[in-house]
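There is one chain below, alone, in structure tokens, taken in the form predicted on its own.
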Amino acid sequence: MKESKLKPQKKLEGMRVMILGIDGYLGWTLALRLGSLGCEVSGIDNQSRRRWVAERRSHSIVPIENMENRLQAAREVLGIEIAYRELDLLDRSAMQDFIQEVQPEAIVHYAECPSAPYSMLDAEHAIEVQRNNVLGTLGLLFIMRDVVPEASLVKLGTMGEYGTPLSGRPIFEGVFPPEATLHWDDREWSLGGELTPRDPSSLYHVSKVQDTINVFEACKWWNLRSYDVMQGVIFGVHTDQVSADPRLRTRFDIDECFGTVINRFVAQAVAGIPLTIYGTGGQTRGFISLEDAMQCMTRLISSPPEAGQYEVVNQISGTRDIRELAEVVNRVGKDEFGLPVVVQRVENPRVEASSHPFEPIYEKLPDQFGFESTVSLEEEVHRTFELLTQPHVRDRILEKSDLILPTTWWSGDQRLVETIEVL
């Protein structure tokens, strides 16, 4: 067994943390968690997620308040004060002024469009995703260099940057380990410390790869410090804070662009729509619950990297293929909620292998930061069913149920996928 070497932690109470994209699924949840731990939380959002989802004719199926009411509820229920500004990350002048005012010790960057299908709709959407994500991050790096060079950046990446190497080689945490070598033409080279290959699976994922390179170089050139969080698919609805009051709930999307697979499966089961497995369902991914993801982020914030350090963590708690996920949702829905869940195979609108090897390495968070998963897939799926079967939420699912099945193809087509087989 490898020796565990935990990194030193700073005291969170009184720590100044700024969250970019604070109105989102993750941003709002993290703001409440950090506030409850005594951090001085600030944040910005330009409401893009609400606009993007509305553009797709959808809405958060868990009702959420506007930011004014959310902030008021945080004060009343949790005693948390959050310094919030509605502004765009690309407005560098306004961002610089706010960062100069707050002087954050850590900046958590969630202010990006997180949707692969949205980026593949057409040229206009692809360009908007790249503009928002790449230029927003690039401008932020310059502001940090000039205003808060000692602050740490906790940047949300995605496991999708790596792709799924068909060779089956391990997916290391951002860079090759010291012992990795390249053998070619009877010669050998060390690969230790070099960025691992990326194979992004959509134009959204391409934007995240560009972020990686920009952040990596900024740390090298300007002595900035950053954790790049290669996050798996997040699922679920619960933390102690967002569950404390209906006004504190975080958003929950189910449409084809912004709904993630486990969350969407539970909504489909509640609405009586067969769960949709793309192709064979053998695509394997890394997953982590909302509650566990917040624990990881808190641990990273409290243990900042050294000046000039760019470090990657793979933030997942396990791997499953899509068919296994459907089986879990099917079992919990039938056995614990009495729902007549059906699973179907449909055409795969994406360009990806139908099954593949997948060996991600995710050792840093437990070994160096002390992360331990506290919630199982089955437990969080149960919690999600509990919330989504409430009558007012179920009604909101049914209202938008026609937006769940995919119509966006990586080829550029726009047509509804057809059923291959009902399982």
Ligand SMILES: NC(=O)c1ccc[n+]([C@@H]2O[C@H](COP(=O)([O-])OP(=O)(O)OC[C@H]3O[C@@H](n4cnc5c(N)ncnc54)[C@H](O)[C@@H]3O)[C@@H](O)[C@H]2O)c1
Second form
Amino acid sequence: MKESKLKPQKKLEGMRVMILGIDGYLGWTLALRLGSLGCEVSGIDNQSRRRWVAERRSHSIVPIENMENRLQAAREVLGIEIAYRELDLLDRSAMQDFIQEVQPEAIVHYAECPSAPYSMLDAEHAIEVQRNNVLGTLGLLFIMRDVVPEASLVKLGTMGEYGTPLSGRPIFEGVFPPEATLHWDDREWSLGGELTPRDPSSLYHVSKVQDTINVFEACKWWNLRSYDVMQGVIFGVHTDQVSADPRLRTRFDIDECFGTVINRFVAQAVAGIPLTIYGTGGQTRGFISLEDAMQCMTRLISSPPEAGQYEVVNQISGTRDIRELAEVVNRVGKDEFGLPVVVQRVENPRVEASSHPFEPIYEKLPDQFGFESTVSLEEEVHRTFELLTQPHVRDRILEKSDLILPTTWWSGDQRLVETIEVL
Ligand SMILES: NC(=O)c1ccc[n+]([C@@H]2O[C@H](COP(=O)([O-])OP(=O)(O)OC[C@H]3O[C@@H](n4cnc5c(N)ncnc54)[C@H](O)[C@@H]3O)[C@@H](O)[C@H]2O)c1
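For comparison with the form predicted on its own, would you give the structure of this protein in the form predicted in complex with this ligand?
Next comes the full complex, this chain leading.
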């Protein structure tokens, strides 16, 4: 019989978990999930995501409440009490006081600017993204060293840190496996345990790679413990908790900077504008639904790393290329919602390979933490259509539909992409 590699799980009930970035797409969803599992949830946010999206003239197209109303609704509908403080992660003194007070056993760090195009707009935006992300994480590591060295840090990175390796070699989970070797000049070395090369695809992704190195070293020097989660692109709108009441919904963005690909495709289909594939659409990426991502995070929190352990997990449930995604959204939109969906190819404003090998390894979450995907792409796309075709949401998409097409070029140009062909 195959020996189980599953890590032991701690009881989540009563566990003190602090979520940094608790007002965000994932942070809010996780807060409700953990609260419903009996964790003592606390969190901070400085509301910057709301400001960044407003600066781009957009809004969450699924209406969301302010934090006060969200907390009230969580109390009323789910019986969850969340200790929230409006705080900038970079305010180290206030952060230190809050962490000292709460004494979290686990800290989930979502509090970063998550947008590649936003980081490529101009020098000001690039500097803001790197300042916010890199210095926020760096300061947090010092606070953890001094105040809660035993707490685990579940840090959000992205699959985009790896890029798409030129050699086409597998994308391992952060480090090379023990058997990997380097042959050169008639000699051979083991690469096992060494960090694999990173090839970040924007200045936002560079900030994540800098975090990776900082967290890796902090675990080594200060005996901190961390899971660094290389997360794929998230899609969807549903968990039992966020769907329990309109006031509990999590944000959903569609603008060029803050919307992610599947979510934007569904919005385009609902608005009756063509789905836009950048370039050939042969770019392949890892994806995971909102619900599955929450399951992964819950499992990582309940099986914390050992002191000094830095472990990377690749958090995806599968890979698809962009054309395939457009096909799925097209099919569900047409067949299940009767929408006249059109798909088109436009110029690609990014610098990225248009078709390439892509072989990510994503074994740790299923093998060591027991993750099993429960949501298919088709199912979650269906649910997203259900929500986005509601008239009040559809109106909010139509109001902002001119913000979906990209105008930010990696070259520094600012101009609308042109259509190459309608498929
Ligand atoms: N959504 C995805 O598809 C995806 C994919 C891979 C990785 N990630 C990573 O996951 C994390 C969460 O992503 P998300 O989609 O929920 O983003 P989000 O922008 O919705 O959430 C991040 C939250 O952090 C807050 N924040 C940012 N900087 C802060 C600071 N200095 N102090 C306090 N609060 C701050 C923002 O206001 C926001 O509410 C990010 O680190 C992102 O890079 C997301």
